[in-house]
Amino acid sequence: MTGSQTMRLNLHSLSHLPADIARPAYDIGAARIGVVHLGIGAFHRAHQAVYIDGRLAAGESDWAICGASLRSPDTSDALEPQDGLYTLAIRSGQGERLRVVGAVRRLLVAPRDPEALIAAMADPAVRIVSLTVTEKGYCHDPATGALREDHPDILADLASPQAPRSAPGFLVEALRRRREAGASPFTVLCCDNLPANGRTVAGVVRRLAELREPSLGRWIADEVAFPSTMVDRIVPATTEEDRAAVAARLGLDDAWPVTAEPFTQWVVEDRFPAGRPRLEEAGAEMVADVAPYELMKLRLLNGSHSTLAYLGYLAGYDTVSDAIANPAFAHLIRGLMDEEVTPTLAVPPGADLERYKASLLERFANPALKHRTWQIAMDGSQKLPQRLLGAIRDRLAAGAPIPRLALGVAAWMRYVLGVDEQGKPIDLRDPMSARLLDLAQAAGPNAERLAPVLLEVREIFGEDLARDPRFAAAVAEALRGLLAKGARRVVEEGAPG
């Protein structure tokens, strides 16, 4: 809390907000939830949240969400004495608008009790689960998107499974359980930036099950949507300042209030047997085929946004906005865009490919955002293959050229030799960190040992990548100039090629 005399946001503190606070529209205690969200994190509550509470205030009351984390009780501590309620505050260069939002209902945190939320997600007033709980959560190999079978958390939910630990292993007890009362499936709905999210998700669910009985296999197989989505939109993490400044406008005390930019896009394969709110009269677009959307973004925004991470990190940038402020970083990203990343696209029916182009850069430039390069830079293990890794694999199929791409994934290696240009440590967090700080430091900062060690994991470049020399020229000459240079130099001299 900000201050000891300020009140708390909560239902009976909704009637002190200043007028221009924007508020649920709606009978709060009225609705029932029918959604249960696995990750109550930052970005669920600035995307899939808003798009709910638009529809309860449209009179959709059967859709509230029960939202549960699953590994820290953080978000539900902080929520839980504001009955669900948080701030949404949406900036730009043009200023910051405010809306409490209203459409999560119940908090769950699944280590303290894995039984109410197993539960909740059996109750067939529940019709979708759904899920933000980021790439490493679904206990799969990024480089083939099959479930590992040897995953701590997929061998204990094996060993336990009326007390699983994994968003699989949840999935998979939930669904029995609906199956054991003769209940409906509920629809399950990834917004995690996978490839192929939908399709992705029920091959590592089916596969669990099938571990554990192979007719819960067949059955999820036979009777289980999973729609695949595309979502969009820049959320960074939460600060002490945030919280400062939306109390501030409050006049209340807001203890996890959350920050975007204005856009928002979500794509949604649309097949929901169990039935689903109108999300379509909430902004998002129900579609046939997600993938040429999510291809789009993954490939164009969150490779560009993952490459602007490592390069503007190591060269002293502290938010992705003051990275791409400098023109040669801008220049870059824009080439990595149109050169690279462009012809390996199928164009959305409709889509105005230069316009949404254009936009990444501005929607980069935001100053209001304070997005770090940090923060981005996080679980490249499991990020690369599909922000990066797919682009190339297309780039080289077609014999084309790949400097920019290889520069991402060289700044990448950079990154993970643990200590910076300055030579202070850099705190990073991937899965599979001890693992690839072992191999890098063992390396050392040398391109020729640094580069081939790391192309050797294959759960990351799986086993064509490695091998094809094309792709480890282009980014051992990369790495050379990286560690030579310094990644400001590299990137304002021209990218390698």
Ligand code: CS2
Contents of the next structure:
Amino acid sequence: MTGSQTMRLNLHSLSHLPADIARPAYDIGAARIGVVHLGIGAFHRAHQAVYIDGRLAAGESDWAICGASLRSPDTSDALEPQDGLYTLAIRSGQGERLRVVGAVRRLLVAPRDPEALIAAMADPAVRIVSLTVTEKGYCHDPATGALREDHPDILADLASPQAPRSAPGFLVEALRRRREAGASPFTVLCCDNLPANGRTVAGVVRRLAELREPSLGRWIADEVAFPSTMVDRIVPATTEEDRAAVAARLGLDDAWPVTAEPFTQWVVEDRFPAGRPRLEEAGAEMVADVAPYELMKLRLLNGSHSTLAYLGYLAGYDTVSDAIANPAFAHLIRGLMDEEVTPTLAVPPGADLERYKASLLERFANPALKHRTWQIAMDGSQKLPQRLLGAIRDRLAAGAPIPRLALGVAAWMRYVLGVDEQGKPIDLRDPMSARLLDLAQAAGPNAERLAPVLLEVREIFGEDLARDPRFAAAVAEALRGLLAKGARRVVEEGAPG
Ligand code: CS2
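What about the form predicted together with the ligand, after the form predicted alone?
After this comes the whole thing, all chains and molecules, with the earlier chain placed first.
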């Protein structure tokens, strides 16, 4: 616990910071809002906001951020008394660097006042609306990318379009207002780990607009840019321990610091008709086509992450670094990347895949991060398609084997049973958890029943994969091993096949 006597981090106390803590080196009061960000969680604050902070410091004062929470008010409530300031703790085996970030100049809580958020997005000074609302926040079908027109939030947004709940609902209503006012649209910048994220969000937003008003759908299709992005930085959820450690170094309380690894990468398609900050000068890569970067990252980093999360959790490892410290886990992940994923990738211009993969293993091993396997295991139904199933489709099309990719999918199935290998309940967090648990528990711990029942979930596996006998056989075989021997033994004995 942090001491209740300690002063809070905010604009007044900033001057009390010890000299070794980096802080905004610009006139915070002069910064004007140019970006509205939906989903002001830890990832945004450790990633995009840091790039923007760099541009504010360089004198591009029109690009400060108004951050909105679409669900829980907790982050906004923590940062409001801090004038939007928070600490970023960058951690590695070599130690920790702290930096106070000033880019977030205004905070909004959408469910408390949806109108305030729409008005902020409709302000012509805002030229970018960026998003990190997690995969499930787009209300799309994970297998096809199409808007789920039966999603409860989408139904609610169609019934009360002026007081939306969903991210697509806010985008559509704010864009409608801008069109009505004769203002030019903002650029929509998706920063979530979705495949072709700009294109996917464009499809969802256009469809929702069309359902409201066909001409609005056409206007959005013609006028609004949705550049795709690849975002990368490992940002574990903040813990009480992190809060206490940061407060001890600041000599001030920060109710919601964020922790991250040193590595950071942002590859952005350069389509910003309404203008943008010079992100390239803050380290972002502005490119014509993000697709090869995105496939590389989603399949190598996130695919390995999800595989490590399910197998690692089942094997009793609390964090990614604990799991990867077992040489058999590191060997499995290296094999997954080299043998099964790399052949499905196009190498991005100038990238060195060998170096990239070696650096991923080092990043996973970062002992200072404490990135919980349970955290990464969340929302598997939304993550598997782009992380593992895309590579599986490419491998099957090439007639190539998939033992390690199938083991990742089987580990997710074993996890969805909802009890760990010691018989203790698993806190399964997934928007589809009720249905998945029902299906899995009815099938029971039997690979011949469990695998086919879960493969029938079309939102995850699509029409094609469920019917592919090679896929079904590989998953069932891996699942048999997991149920009979447990995850640790399966990994230590070597991947099946
Ligand atoms: C992780 C990602 O939680 C997860 O599912 O795989 O958040 C991962 O840490 C980031 O994508 C890294 O850029």
